[in-house]
Every structure is written in C-alpha cells, then in structure tokens.
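Shown next as structure tokens: one chain only, the form predicted alone.
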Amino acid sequence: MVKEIERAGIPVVHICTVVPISQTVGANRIVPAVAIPHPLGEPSQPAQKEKEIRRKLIDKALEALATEISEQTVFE
C-alpha cells in the first residue's frame, strides 16, 4: 500500500519495529520504532519520558517526510 500511495505523489513514512520487513515491502522512508508491542512508546516509563520518546519518533518521521530521497532510506 505504501508504494501505491507514493505512486500517487504522496510521500509516506513507515514507522516500523522490524526494518528488514519494511525494506522488503518497498517502503522508501523508514523510521525504526521502539518495540513490537509498543511501537510508538514505552509504557513502563514515566509519562514525561514516554512523551519525549513519542515526540522524538514523530519529529524523526516529519524529518523523513520532508527529505528528498532517491532510494530506500532508514532514518535512525
């Protein structure tokens, strides 16, 4: 689905827990997530720390979205 959305001219960022799978399915902009059960957070952390983790991931995804690329790119 990612490839079809991008083919329509809309850039997509794939936030994922298993980067090789995202690469295999053809995602172009890949941002590694935290963990499989909680990709966008860490519930064991205090609320403020979890908010920082989530904000960092979203900021990285927005950076990836705004970056021109010519091949698959993982944004660490």
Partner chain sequence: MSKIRVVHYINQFFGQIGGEEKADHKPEAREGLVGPGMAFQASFKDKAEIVGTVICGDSYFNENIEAATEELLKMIEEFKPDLFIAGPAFNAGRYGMACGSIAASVKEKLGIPVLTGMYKENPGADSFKSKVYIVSTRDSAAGMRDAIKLMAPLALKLALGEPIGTADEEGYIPTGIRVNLFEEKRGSERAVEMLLKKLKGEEYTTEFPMPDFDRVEPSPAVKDITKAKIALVTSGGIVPKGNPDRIESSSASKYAKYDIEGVEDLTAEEYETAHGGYDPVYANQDADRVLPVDVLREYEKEGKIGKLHRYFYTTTGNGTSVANSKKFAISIAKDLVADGVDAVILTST
Second form
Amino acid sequence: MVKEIERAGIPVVHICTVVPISQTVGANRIVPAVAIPHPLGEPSQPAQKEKEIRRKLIDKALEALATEISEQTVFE
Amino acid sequence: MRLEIGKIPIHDVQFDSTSRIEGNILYLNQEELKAHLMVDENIKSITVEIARPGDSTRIIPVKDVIEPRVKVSGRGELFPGTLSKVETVGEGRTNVLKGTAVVTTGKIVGFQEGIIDMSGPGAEYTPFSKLVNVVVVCEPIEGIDQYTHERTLRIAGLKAAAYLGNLAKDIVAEEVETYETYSVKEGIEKFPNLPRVAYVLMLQTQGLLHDTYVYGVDMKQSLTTIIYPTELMDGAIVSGNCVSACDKNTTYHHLNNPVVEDLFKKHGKELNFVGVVITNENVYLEDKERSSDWAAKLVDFLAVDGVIISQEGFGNPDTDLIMNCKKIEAKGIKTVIITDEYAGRDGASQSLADADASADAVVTAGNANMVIELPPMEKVIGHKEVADVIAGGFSGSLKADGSITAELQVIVGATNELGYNKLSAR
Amino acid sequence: MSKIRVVHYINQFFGQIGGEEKADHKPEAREGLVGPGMAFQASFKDKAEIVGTVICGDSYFNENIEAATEELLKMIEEFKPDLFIAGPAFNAGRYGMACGSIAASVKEKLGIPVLTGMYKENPGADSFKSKVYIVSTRDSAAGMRDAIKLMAPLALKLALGEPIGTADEEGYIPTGIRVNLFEEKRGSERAVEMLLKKLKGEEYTTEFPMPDFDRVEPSPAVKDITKAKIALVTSGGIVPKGNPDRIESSSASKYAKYDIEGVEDLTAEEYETAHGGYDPVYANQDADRVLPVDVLREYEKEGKIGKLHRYFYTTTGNGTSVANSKKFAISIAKDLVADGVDAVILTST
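What would the structure be for the form predicted together with its partner chain, rather than the form predicted alone?
Below: every chain and molecule of the assembly, starting with the one above.
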C-alpha cells in the first residue's frame, strides 16, 4: 500500500512492528512500532505514559516525513 | 539472397612440406604460412602450433578464433572490407573447413583475453576444445600503439584463416547446405501464413578490444542497419573484441551464428526468417537511445511478428538489451532475449544491471562469475602469466603448479550470448 | 539405517493452544508430533520420525526474535535432530516470518538441513527464500495436504543429502540463487522454440524471471510540517463499531473511508478493529493504539501539524493479496491527491 501512495507523489511514513516486512514491500520511510496488536500503544503502562510513547512515535514519524531521503530509511 | 555452404570435414592438421587437403587431413607448410603473415611490417615473430582435442594444452591469451572458409562462386571474398575488397557477399557457394580453426594468441597490449583448454574441466565450457586448432602466436614489433597492435593481430588471424581456406577452393564438397532469404514481397507471397521473424544482433562497440567491424566499418560509428544472414557466413562481421572472453563473439561465432542457423532450420516451415538487424552497444546514453530506437523502427518496418535479440557482453550493454526489448515489445512485436548472468560467485546477486517487465522471455547462457579450477596443462601456448590479469582471473589465480582458479569469464565463449552452448542457469 | 530424527516447528494455532489471543505464547517443546506433524509422519512412513515439536506464538516470536530464537534453538538441539521442518505457514505473515527465521537460524547454528513452506506472497517467502528451501503452498490451511505431499519427500531428500532439482521440479519457491547447468539444447535453439511458443500464445518458461525492481523513489520531504495536511491510513482494520462496511477480517476485498471531523479520540464505545490477524483486545480498548487520532488532534491544536485530514482510510492487511492491496492503495492515493493531502502516516499491525 505504501508504494502506491508514494508513487502518487505523497510522502508516506510506515509505522509498523515487523520492519523487515515493511522493507520487503518497499516502504521508504519506516518507523518501528511497539508491538503488533498495539503499534502505537503500550497497555501495560499507565494512560499518561502510554500517550507519551505514542507522541514520541508520532514525533518520529513527522521527523521522517520532513527528512529528505534517497533510499529506504528506518527512523529508529 | 541464396548461399550454398560446402562442408569439408577436417579430422586432423599436420605439418608437411606442402600445404594441401587430402581426404580429411589438412597438411600445412608452416614456413609458407609464416612468410604469408610476416609481410606485415608490424609483426616481429610468428610461430604456429597445433592444438588437438584431448591434448594437455592451454592456449592463453586468446585474441580471436576464425574458421577457414573460401568463396567458390559468387561475388566477393571472405572478410570483405577488412581483408578483401568491399563487395557484397552472401551469394553463390562458400567452402568451409569443418572441425578446424585458426586461433590467434600473443601478448596483447597487456590487456585481458581468454583461455582455451583442450582437455580437462575447462574444455567442457568452450566449443573450441572440440576443434583441431592452428594456433598462430603473433608478436608485434616494439613501440607500436595499442590500436595498431590490435589491428595487426586481427588481420593476421583473418589472413591465416584465408590461407587455409584457399586450400579448399577447388574441392567439391560432399555435403552442401543451402540458405536462402527472400525479399519482403517474395517472403510474404511464399509463406503467407507463417509468422515473420527477424533477428536483432547486438554487437559490442565500446572501444579498444571491445569493437566489431562490419564490411570494415567500425560498428560504433554506424547506425543500426539490416544485413542478410548469409552475409555473416561470408565474414561480413569480424570480431575485434576478446575481453571477458566468455561472452564475446569471436569471428568463428559470427561465421557460425547459431541463432541464424536455428532460425533457418525452421525457415519456411514454422516461421519466415526475414533477416538480421545489426545494432551497436555504444558507451553514450544518447547512442543507446538512438540505436535502440532504430532497431525497433527497422523491425517494425520489416513487419515482423517476432524477434530474437542477442546481447554481447554485460554491464552497460544490459541497458541496450533492455532498451531494444522494451521498444520492440512496445510495437506489439514479441521478443525473446539471449543474455548471460553476473550473479556473483555465490549466484546470489542481481544477475543483470538492468531489467524490465517486458523482458518476459529470456534465455540465459549461465552465470559467468562461477568459479572454476583449471588444472595444470603439460603445454601452454601463449603467455600463462596473464592469467592473473585477464578479466575473471584474480591475483593469485595462477598457482605455482600452473593451475588456475578463476571465474568462468576467462574461458573463451563459455557463456556466449548468441546461444552457441548448452550452458544455462536457473 | 536408523530413522531420520525430525523436529517440527509450529505456531500457537497449529499447536492447538489457541488463536490470536494466544499469539504471545512463549516457546514450548513437546515430545513427538503435534497437529500437522501427524500428516508429515504418515508421509515419512518409517524413513523418518518426528521426535519433537516446538511451538511458539506468532506475536511472541516476531516481537522477541532474538530471545525466541535462542530459546527455540536450545529446545531443538536437545532433540538431536537430523532434519528441521517449520510450518507450513500458508499466507499467515507473522507465522511465515517466524518459520523462515527459525529455519534459517537452525540451518546456520545447528548445521542440519531445514525446510519450510508457505504461500508465495507471504512476506516470509521473500525474506528467507535465498536462505532456506521454502515449498510453495496455497494461501490457506486448506492446502495442507498438497503442501505435505511436496514437503515430505523434499525434506527426506535434504536429510539424505540427495541432489535437489530445480524449483519447478521440487515445488519450492525459486531461491534467487543462480546455479549453472547444462541443457539438452543449445541456447539459440531454446530461444527459437521459446519465440515460436510466445508467438502462438502457448505457455513457455523464461529462464530468468525479471527481478522485481518495483521500488518507488522516495517522495520529497514535507517542507513545512506545521502547515501540512496529514492523512491517516491503516491496514490495522480500525472501523466504527459494528464494522458498517463489513470489511473482511482477513483477505480483505475492500477498504473503507470514514469521516473523523470533530472526533478527538477513538473511544472503545465508537471504534474497534475488524482485523483478524492479531489480538483485537488492545485495539478495541483504545483504537488510538493503531490509529493515533488523539495525538494528531493534539498536534493540530498545538500547531505542530497543519491539519489532520478529515477522512481516514482503513482495511485489513491480514492475508490480503498484494494485488488487492495495490488496487486499494491506487484508489486511496487518487482520493488523497484530489483532497490536497501533503503526507500520509500509514500504520500496520
């Protein structure tokens, strides 16, 4: 999915847990997520802390979108 | 255009006081041959050796391999524009000495050329191990430039082949094969229901020791053009390249182009073989675009249904190959391409430098990076120390005992992209 | 000759431990065979014996690759196997990744022959086909019998060190490793025959399938993220409660587009996941864990981003064919371009 949206000229950041799959399918900007059932959450943490984790991931994603890249890049 | 090929089988070559063919033996007065070649003032020395199938013999570095032929009737002589006068060939009758070839060797400008082993594992990969080879070791005078050096050796090989070929001028061959290409109109009338097929023959044209000559013209300076398949059989195309010897077409390959031969086998039965389009593989992108545009335009003009495209070499010519394929397919003409692979020694790398989805019918001549061990040979003709520097060899390739560890790349014709061999890869 | 000792790897589902809710199941070893092992054993007859089965939850493996691999290797080694088989995983992505990964590790660390099987579009296939033999299976467990028919004999061949035929002959996914061989006919003759077939519209096999160079050039970065209109897209199956458009839980045939104008937070009362490939509990509790609407709204107010696009797009990535996802994405992209979206955050589970 990532590829076809990117092909339309819109930068995409892929937030996902299994990074190798994302690399195989050809995403260009990749942000590793927390876990498969809750990529942007951490249920074991209190609500405030969990939201902080989500903010960090979104920050990373926005940073990725604002970064010029020439090849597949994982933003850790 | 119609050509008869008279085949004269040669089972052995022996030195003798008179050069002649008797039965299936070619007798050679080597002094006469040497004198014939020494006329060229750029040549310092010539030696002639015979290498037979099964001999413990290695020929290195190989410049070219040429089959002896002679015109019996019809216009022109062999190798027009290069050795003989420019005159259109490909008609009448040509006699061929089957089973033998001239192989040229000698230190070649410190460049890199191939190996022919007459026995052992290396022999399985080169078609020339099955021939009785007249090896011409040619050393030039000091101080000549590389281009002159290359041309001197190229011409010496052609001359030697012509000398041997001439011995068969008056022989009436028992086996004669006829090849005939019809004009566009004739072909359509004769075979209205057969698919029209052309052959796009890509010629390496990338500079010194990477060039090809057509009627004496350096093909890199030519636009893509059309030639009758029988013209090839009379030496219209001459090889000037031998680097990364596995996938370079020797003059022998051009004379015996297997795609031409196999298309003729089905000609008039399952297809109508309308002709050959020859195109180059130049080093500029602009040239690549122009030449492939022309290839597509010419096959379209010939109104063909299908095309076989053969590549020569690898690397940037992969782009020429893909451009030809893509542009011809875009005209609605079906293609099959013949190439070879550079997939790394472990076979795991990307095989081609370029690719396109339209290239959906590929014949491969194998992975040239495969490493092969060549055991020592009792006799080495040429210069064995070049094993370290020839393409496909690497430092330490040549062992003290004379054995060589190298990539298949070093073996003359091993992954020939005209499809001359049975080697392939999956 | 003694029987070949086989260890078999399966996931929590085939280990009959449970479905997605047990995907975090930790590695476990059992003597003898479990589940699909039975069919393998029947096919091996007395030539080989499944001496042990190791089971691991798909999520656990993929989220703890190193630890899981280490634990599993220890368990596998204790069975002293001659041969290791993983799966088959069909089109289950995480199971496929696990099968490929553990098989590759066993081959490397324990030095024994390994074999796995999966659907050709399983991401595990692309990731591991050059490292281990992967038998090409159908996309669901309905293909179990066919898979074992191919896998069992190939596994025995591998264990006995017999020569392995080409991908076509043996039924494995081409490894991408190029191996030289001598054909019966020369190349030019093969080319002429191939062309005649192609001209007649008959089937032919190319000797070198073109590699998938289908990489997309990265789009230029967003110049000013604080002005950008950002859209959310997910393959995590987040939908309004009740799944009004009935997006399939796996092998989705469609995607949907939902208006989130005025929505500040995806609450458990109003949103859930339709995805059948992962434990839905966390996403059902709080869908922002998959589709972070809450934080992006926050950022929109704070001016960290220009605007959160009024619609989000959703489908389930579970077992959905590449062709379908591609189709969805092309149509979604068209929408996004028309709406002047500057950037996309795509989340996957």
